[in-house]
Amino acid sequence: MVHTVLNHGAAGEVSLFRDVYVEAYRWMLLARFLDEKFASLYRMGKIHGGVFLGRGQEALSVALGLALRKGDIFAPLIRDAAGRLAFGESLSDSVRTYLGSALGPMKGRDGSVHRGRPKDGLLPMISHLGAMISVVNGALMARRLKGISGMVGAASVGDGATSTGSFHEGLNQAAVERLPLVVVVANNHYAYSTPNERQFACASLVDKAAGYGIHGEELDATDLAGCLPALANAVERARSGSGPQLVIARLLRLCGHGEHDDASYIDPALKASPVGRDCLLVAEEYLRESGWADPVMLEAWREEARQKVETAVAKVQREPGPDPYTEDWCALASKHLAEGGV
């Protein structure tokens, strides 16, 4: 995990930046193969429910996951496989939730994207429409009341979430309370199929930051070299007491909203523009041009990622699903708080 502010232009930090960049790329690669496997399993009828891919968002996601550290709180979005993995989620947790294994973190009882381990700071997603901002706020307030300091809470949302009341209420509360919150908005130009121009009238979503009295910045999320220092700096500003940070990331979803959606509504001009670049390919090109990886090394990393995913899926496919006739199940972790509990 990145525990320092990165500046890849400083001579003394080139080696550090290289190591972090390579690590980030390999998490992106693993996330891409994992997503592609889920898409394949969905088309085979092996996954029930939605499958939402992070294709095109991996650079932004992994940069946030790496910027956080143990003890921080992360509320990922539906397309945050790379960030989840970088933050510490195991391949097994991801695969088990999608395939409904009783051995997974949700024990096969919840939707494929609603997974997490709250005790480890990874929050299960309620909704991607801004609802998780207030949940992160609550976790940060609880730590403040306990006298715990030095941690950061991060919430990922999409551009459509910025049009919701939950986004406003959560960000307004965080600003008033000066919480160490980082809100990352993946502006993929469509709230499902609704384009930006039908969502908001401001020139840029970063303009909203001034209205809340917080720091805001905008970045090109197709460029891993820009995402890594930008997210690391945002997290460190929040950690050092500078209050909430709003990061607006420009990118394009390189797939449908879910595997059920053909994305025929996306403007071809956007696909052909710089915002339509594949961040994974951009990262590969940067690695080659920097002399940090050659074609043989890149292929070896691809094969390693492929094998890790295939091994995890093969293992989980042999695991049992939940048995409603034998399990003593309770929705609350503390059973004595449940109705009829003792």
The other form holds:
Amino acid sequence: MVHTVLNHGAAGEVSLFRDVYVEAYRWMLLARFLDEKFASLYRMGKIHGGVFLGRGQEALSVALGLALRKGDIFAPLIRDAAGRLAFGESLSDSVRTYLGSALGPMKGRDGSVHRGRPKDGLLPMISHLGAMISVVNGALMARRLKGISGMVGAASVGDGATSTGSFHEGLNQAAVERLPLVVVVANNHYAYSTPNERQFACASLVDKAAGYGIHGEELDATDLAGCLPALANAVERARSGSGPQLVIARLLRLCGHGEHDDASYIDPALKASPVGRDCLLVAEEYLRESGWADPVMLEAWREEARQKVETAVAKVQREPGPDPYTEDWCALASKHLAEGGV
Amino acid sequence: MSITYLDAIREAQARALAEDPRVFIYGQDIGAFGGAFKATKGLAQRFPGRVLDSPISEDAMIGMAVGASVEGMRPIIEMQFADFSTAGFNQIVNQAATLHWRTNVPCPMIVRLPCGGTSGSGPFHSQSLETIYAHYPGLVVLTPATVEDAYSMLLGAVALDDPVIFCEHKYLYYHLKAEQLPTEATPIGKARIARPGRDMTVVAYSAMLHEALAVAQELAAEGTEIEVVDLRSVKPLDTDTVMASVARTGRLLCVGEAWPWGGVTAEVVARVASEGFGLLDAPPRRLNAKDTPVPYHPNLWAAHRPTARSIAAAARDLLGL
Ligand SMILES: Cc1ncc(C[n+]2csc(CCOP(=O)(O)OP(=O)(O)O)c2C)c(N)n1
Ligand SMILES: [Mg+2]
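Could you output the structure for the form predicted in complex with the partner chain, given that the previous block was the form predicted alone?
Every chain and every other molecule in the complex is listed next, the one we just looked at coming first.
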């Protein structure tokens, strides 16, 4: 797939690129419907805690998810519904975690975007920004110590997270060990309400790559056709031994920080600029223009995505929540060392 | 042959590396150099590729251990000094300590903290931080006080499926010697009676154990028998052994080198007061360091933390002597 994506201009491989593009688009669609469903459940008061959406960031996210493969490590962030699905997270894992089903991977002990299956390479984010990078490094180090090669670890972060000490330590550590790490920075120009100007003072975040002695790239992440080869390329470089890769993606979050936030602080000029384009609409247009999908197909795909989400939510809504009486209330794996409560 | 507390820690790591391919050690200056205290001396040469120098990145060092642990390894992280673990605090308490609870995937790893004061080390190379780690659910916090325990508890920690904060006392590194290493593992989470006695109980751990034992010796000459309990593990805390001792003696003094607000001594006193009030013949007492940063100058340092002298005074007071 990677080869295909990289050479999508070459004659004879266009149809393969089309297949990847269509797959990516359909994951984006599913992620968008899923996000919208969560937003509507939130407004109905049916979700405990916050809801954090990836609207406008699906193209980047899905491109990363598709560039990775089984056996790789992925530490997604709050706006990665599309990438998670493409990487292999089930729809029910996300719905169950958001709705607090006892059958979900976190069993109601954690919720919303804080979910994962570490044994499947999907690391569950903690809230503390930047903290997942070194954890991905550790997973990659373990593979190296076990003599396993050929896999990649990826961590998603936002522009705000680049200011943390963890981001710096994580990238430097990966660089020193020359780990096959890909760090994807979704620069959506705001960290909650804080604009880039108050976050960093370098001309571009990609300038940081040189400081770590690693490869860095920048791209327009509103365009799926650009994201797919760029991410596939970065992952492939890491996989083939070129060391850590820093990808800086320009885009805009087309929603609030969370659903509680009206995002009134976002500069209207940015919204109106090319960076404010909705990647899903851009991709749709691309599909139509290249003749890869007609309005009937697009509508059928939409309907299918909508149905999948509705079915998953309807099923999970009937599932039990966690039971405080059967909960063992022990944070340790070594149950015999439990302190209990006083 | 005589083996120091530091030798025991090095030998336990050597044995863990030799017997368990999942073990590796990661820390600052620990490779060819052998570590700031030489706790890994010779290990990088004996176990190539498994004793790795890290950058000065405490946060990323712990993150690295968590990721490796998820992948089935058993990392040992050496903090150069316990004091610097606060730069990796977030990863310890929020990443390592929560992983199993959140995902059901265990997070076995050890963070070795060279802790405690030595004169001249000052505010940033002397801290005892067992309290802050014990406060967080999901961590096991061990405080070995003897050469034997340093060895067997470290091996026990390697076998455990949880993140362990291993507090090794810098003063004990060179001052404590044993003739041989134990062959049996110390059960994690069990306190021990370090010296039996019937008149009062002194609960101590880490270097304070030896101050308490000196006091017991001193008062024995005057006809008072102090029972000394060595906690060994501050989390879990072996309340049963403490309570049984207080049931025998009716008096409790708890001694710690850490700061006075909250903490291990407060926890012991709170448990005994709330669960064993009827066992007490006198109000339970505790003795800690003073509530200031650890001072640099030996005159101040010696007065900052509990010593055999101040413990003896508190003990006499409690006994009405
Ligand atoms: C260490 C830390 N400090 C503060 C927060 C609170 N917080 C959560 S998201 C966020 C903004 C993140 O911005 P960015 O990294 O740009 O990601 P985005 O939300 O834009 O995707 C903040 C400040 C946090 N989660 N972690
Ligand atoms: Mg941002």
